[in-house]
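One chain is shown next in structure tokens, namely the form predicted alone.
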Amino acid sequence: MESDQDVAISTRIRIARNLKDFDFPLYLNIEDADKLTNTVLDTMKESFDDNYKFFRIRDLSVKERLMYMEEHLISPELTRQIDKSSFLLRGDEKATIMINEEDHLRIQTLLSGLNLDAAWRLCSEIDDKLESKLNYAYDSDLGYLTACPTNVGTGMRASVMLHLPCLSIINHMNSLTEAIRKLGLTVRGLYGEGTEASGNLYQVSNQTTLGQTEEEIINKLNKIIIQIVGKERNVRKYLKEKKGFELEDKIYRSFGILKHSRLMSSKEAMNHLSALKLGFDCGYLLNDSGINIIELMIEIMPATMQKKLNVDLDKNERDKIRAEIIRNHLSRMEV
């Protein structure tokens, strides 16, 4: 069976929940926000094992907050709610429970590849345990009540991160985005709503949560993702057959730049690493050293890089060290 991770990088399920007896986070004072947090923590102690670590946003450094965001373990919104917000992270990093983001609870599961059903089962399991102890805000007609009306109903956002370099090469992303929008889905950038695509990575997710069951949302998204994966693979095959020399040149140019550059911005690195991944997936380059391009993309993000090195770096220093990290990884490759 063909692996899906050449195109489908990861799957995320996120559900929004609120507690009945508290105002939405935007209107909570610090005292009530802490009270809500402690209520959730007490429930976690009763219903879950100790495989979750608890973090308050206000206790983390700016670099630490951004690092967790760069790793897609928390949302950008959570990092802005400094005094009220916190999160619980499962040991294997497949589940995060965000507290006092836009909603009281944002339960997120994150799995590799195209794994919507498994991600939903894990998310539902966590939700059921919490709901058995917490008094959720729920309406028999509308479903789960949320701070933003677009999340009312299931409160679910299901998304798949896709690597679409060849659809980008043929300038098909705008038409694809429009076609997806007409089907009730949306295409977002690397870190979700309001962010740009980077490294030809796009998130495709459902837009509506009301009037559909969770299973219906997942089934619809899964069918569309399979079609997009097929389109990307078909374009790769076409380009290899019809414009193979040009495609190979693009990939090897990126490889040369990555292997020899002394300065590398985040944006430039992401674009060239995208081409390198395409080279591995299409067989132009042999990944004999087992480089994980997606992990490397995260490793060279500004906050992640500085946190790992435990230093504060200006832009020029970051660009210098980023180039060095990439060169070290590629030095193990034989071409």
Second form
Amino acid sequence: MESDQDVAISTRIRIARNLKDFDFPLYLNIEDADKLTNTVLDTMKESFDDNYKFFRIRDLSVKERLMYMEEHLISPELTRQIDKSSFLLRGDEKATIMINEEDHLRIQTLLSGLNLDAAWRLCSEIDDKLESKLNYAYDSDLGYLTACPTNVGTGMRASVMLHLPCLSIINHMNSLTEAIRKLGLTVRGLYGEGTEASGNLYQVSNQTTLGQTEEEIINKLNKIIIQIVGKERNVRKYLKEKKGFELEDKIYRSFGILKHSRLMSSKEAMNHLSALKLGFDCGYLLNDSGINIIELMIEIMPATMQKKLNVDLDKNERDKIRAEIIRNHLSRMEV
Amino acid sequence: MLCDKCKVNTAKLHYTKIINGKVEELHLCEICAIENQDFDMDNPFSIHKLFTGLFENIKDKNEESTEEITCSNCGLTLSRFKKTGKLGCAKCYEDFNEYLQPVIQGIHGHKHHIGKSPKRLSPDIKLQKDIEGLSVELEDAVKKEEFEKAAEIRDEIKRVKEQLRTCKG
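Complement to the form predicted alone: the form predicted together with the partner chain:
Every component of the complex follows; first up is the chain already shown.
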């Protein structure tokens, strides 16, 4: 695992774009939605050499849709208009082009660690290629026009996922959230708006999209993220020095539960995995079998788990299999 | 199955709410579902609610007249927009401009876009945007007391302005 991923897990940037000659997706009929989709696909064929895979939401099972959502490759909103929506996923899964989400196009890039500049460059490159053939809805005053005025202007939302277990332990998340809001940024849970922060994972992103350049938005976000990362690291150091025994106890308890449980809900698993990650990152536990905790967190999400095993499971069965998957991952780990 | 609310479109989203053993079902089309996000238990606190709340204070100037303001392209009415918070097409921005402007200013604290613009835009708009972008950079450089950089940006602005003059002919 790269060193900066102890706190900053991943970076995601998405931009909203619309085509001038079509109504926005919500009011688009299926026929026009298909026409728009084909226009985008034609452009892709002409302008892109990269390998993209195309999926229509209506051709995917509910489980498959949820799986892509749990992996953050598509947004929950995309699965709301089943008959109209589709997406293109780049081979390396670093970029998704969503078609007929809330806007005609949502271009998203997803990179690991804190990587805002690279994520924006990639996003902007894809945008340029699409724009060379498509007529965007753009106003010289308001910028890129979007279905919801909250996105107008750059249409950009940049967000970084952070693992903040120690700021949570010392109860600083509420005051941090408040401070961040005052700076025009926002803090959300793992799956965006309204979702709970499970596994001490938080997404910090820009709130507004008009009146600043993309670079200004990114620079500001970057500066604040670096500060939060620094704070989390300081608190880790402090707790290790002053409350080392308590911290170690918490981590080892979680390790014990993960290693031996027979039933595990996803909420419980997320919290203990968060403690395990902290144990690795703070040097209490040795990750010699190279477990990627974040990937494991996604692997044990309900839909991803069922899709991979290709079975339907009720809650109890899921909890049983989840515990089993985790035990298998930790089987080679000894204290 | 038709949407329980508008009774026109096909219901695509199906909700079941159970409170004290009482089952309540609701079948909605996509548009009505957005208006009805209260029912959506997955989304207890939505930015949508806050956002549409912003419109409640907008006084309809034509309140006395019964005529609805409607987008000349897609036919979306202003009252519908106030409920969904979603515009119908690019033209809505023009036709609802009077109502949207204060809302946009309220959300973003700004009125003008200064970021990226499509490369294929007519050249004078593109140049105008370049000047705006450079001016921000200039201000930034001055603030940071990077005067050498500021001088370079100033020359660049001069050059682009000259280009703009020739372009407008």
